[in-house]
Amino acid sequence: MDKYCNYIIVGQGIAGTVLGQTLLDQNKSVLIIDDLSLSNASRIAAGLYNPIVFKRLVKSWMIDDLLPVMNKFYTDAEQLLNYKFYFERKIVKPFAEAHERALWQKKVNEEVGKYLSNDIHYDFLKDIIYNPLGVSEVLSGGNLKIEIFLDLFREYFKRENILLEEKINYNELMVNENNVVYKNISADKVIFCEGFKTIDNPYFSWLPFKLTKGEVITIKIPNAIIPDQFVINKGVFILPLGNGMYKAGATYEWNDLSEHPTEKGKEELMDKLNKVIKLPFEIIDHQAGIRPTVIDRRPLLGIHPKHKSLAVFNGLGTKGVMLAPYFAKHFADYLDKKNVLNKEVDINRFIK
């Protein structure tokens, strides 16, 4: 063999970058295999982070054990990219009915409320925005700039000659038991982190991936600015991307999967937006991309339930940012035997 290394990932979006960071973190030796033209999920996503589920007014899943982590992850990773691309943002929520004010009051007094303003404000950006029952604020969110963090990982990969810019020949894969060759590369593991591409895998397609499109807008709001230390969300986010643009979205499409912007989603958005902005905005960009989302909300992650040698590591779905820095951590070292995974993640519970 021409190269070994311990791992090979195939997919740079947010799982495979996070994951191979981790894996070089851990002294591992890693090769990446992406090719850039396949899925533009993770990087058109605004990259928000949101402690709170809005719908139920509860906790995020796992949110107290993500957190730290996740916090730890991207301000090393901006010490070793010398970029700021993660920031802390405090999510505004205007409130759409009385109840749902009322029970905001009621939830600062719970354990969600640590990630809940105690204050009602009645003049919030009342130039700008709709919100005659008063807003309240989400503490401990913000958002990573994915695509920026994707773009320097992937030169910081390129540097260090641990990427390899193609589309992945599923035929050109020798999967032994104890280790797989691609070509001139031998592997002890290969590890899929393909996102919705691998429905097309044909190691791991019985997943039960239930896809999800989203559709996002970038607008221009001439006459106003909302600061860049807020995210709007009412039934749509605001997220500010700085001289007077945002990104906003997001739409949710479980029929039409192709990544293909819709006249209907725009419309959608148009629709939401200006049940939230008083003022005309201008629309400059529209994109779509498919989320990996899966049948039970989980991620997954596991070896083959054949192939010792094939692993997957996927399914982050629309909290992607929030999930990926803990259970690259967690999944690596079930990898190195250190721990076992945990049954919600697990692809085993999948397998009759």
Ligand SMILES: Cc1cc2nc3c(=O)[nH]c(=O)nc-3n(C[C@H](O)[C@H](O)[C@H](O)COP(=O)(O)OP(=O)(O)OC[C@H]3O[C@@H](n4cnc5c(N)ncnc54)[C@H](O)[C@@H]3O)c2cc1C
The other form holds:
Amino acid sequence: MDKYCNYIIVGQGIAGTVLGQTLLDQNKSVLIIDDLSLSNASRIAAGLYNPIVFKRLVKSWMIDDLLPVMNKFYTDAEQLLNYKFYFERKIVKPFAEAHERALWQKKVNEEVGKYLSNDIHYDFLKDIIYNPLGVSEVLSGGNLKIEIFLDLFREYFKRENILLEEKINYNELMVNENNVVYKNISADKVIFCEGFKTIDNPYFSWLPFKLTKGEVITIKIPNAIIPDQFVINKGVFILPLGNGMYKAGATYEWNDLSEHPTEKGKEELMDKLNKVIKLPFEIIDHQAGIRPTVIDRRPLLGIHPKHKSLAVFNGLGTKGVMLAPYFAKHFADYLDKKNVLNKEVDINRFIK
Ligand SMILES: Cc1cc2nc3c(=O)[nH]c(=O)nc-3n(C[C@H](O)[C@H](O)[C@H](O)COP(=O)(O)OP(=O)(O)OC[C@H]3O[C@@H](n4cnc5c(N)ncnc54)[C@H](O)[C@@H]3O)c2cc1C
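Same protein, the form predicted in complex with the named molecule this time rather than the form predicted alone?
Expanding to the full complex; the earlier chain stays at the top.
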């Protein structure tokens, strides 16, 4: 055998990248296998993180635990890779109805209020944004420039000689009781981080995904600038990319799971944007991807019920940026026998 490592990780989306780096931080050896052409969900995502669920104006699941781990992971990664890709931004909420504004004013006095601004602005970007009922802001939100983050980590993993750029061939995986052998590499475990492609994985295709396609567009608004410190969110998000360009999205589609952008998706986004932006805009780009969403909307972590040398880290759904750092640490500690898995994310919840 030519090579040995503690873990082979399959997939270098946000899940595999964050888990890989977390394991390296814990002095484990890893090899990452990734074929970029199989899924672009992480690469097209806007990378937003938002501590609030707008529909009910409540805190996002586990947010008080997720935020500190996320902040530390991405700022440490910026130092490691010597690049700024993690930004705090104010998520601006223009009110669509008077009762939404009233609910906001009530919630600022509750526990969730630590993530909500007290102020309501009636003249926010009034030449660009429809804003008859005022806007307020979510605090402690922001975004990860996720494609840059993944590219820089890919270069880093290559330099460290721990990246194999290919599609894993499941037939060449020799699964033993206490280890796995793939080609000339042996490892204690393989951890699959294949995003929605896990539906083709012979060991984990039984996991109950309820996949969601999403489409985003890149637009240009000539002669107007929404400053970089804001993200606008009113049924559709508008994220400044710089140079007068914005990413806008996203759609949610459960029936058509092709990875291609559609006319229907584009029209839906344009309709929503026309209700928010007063000025004409041009569409520069249009992309689609498949989110690895799960029937109970919780991540999927665990070891295969029969093959103890196979594991999965997946199901990050619509919130890969927020969930990955906390649950990568949680999973790495579990693999090191330092904790037990949170039952809400353990794949055992689906085993009768
Ligand atoms: C339109 C859209 C907008 C989104 N916006 C946001 C957002 O603003 N904020 C947020 O947090 N999340 C967002 N998401 C969700 C986010 O994209 C997902 O949570 C995240 O991408 C899941 O990451 P992953 O690493 O599990 O999967 P993926 O990103 O799918 O990565 C899997 C990787 O594994 C590779 N791979 C798969 N199978 C194999 C194999 N057999 N062999 C080798 N390589 C393999 C793939 O090519 C890919 O590189 C959005 C998603 C979409 C579609």
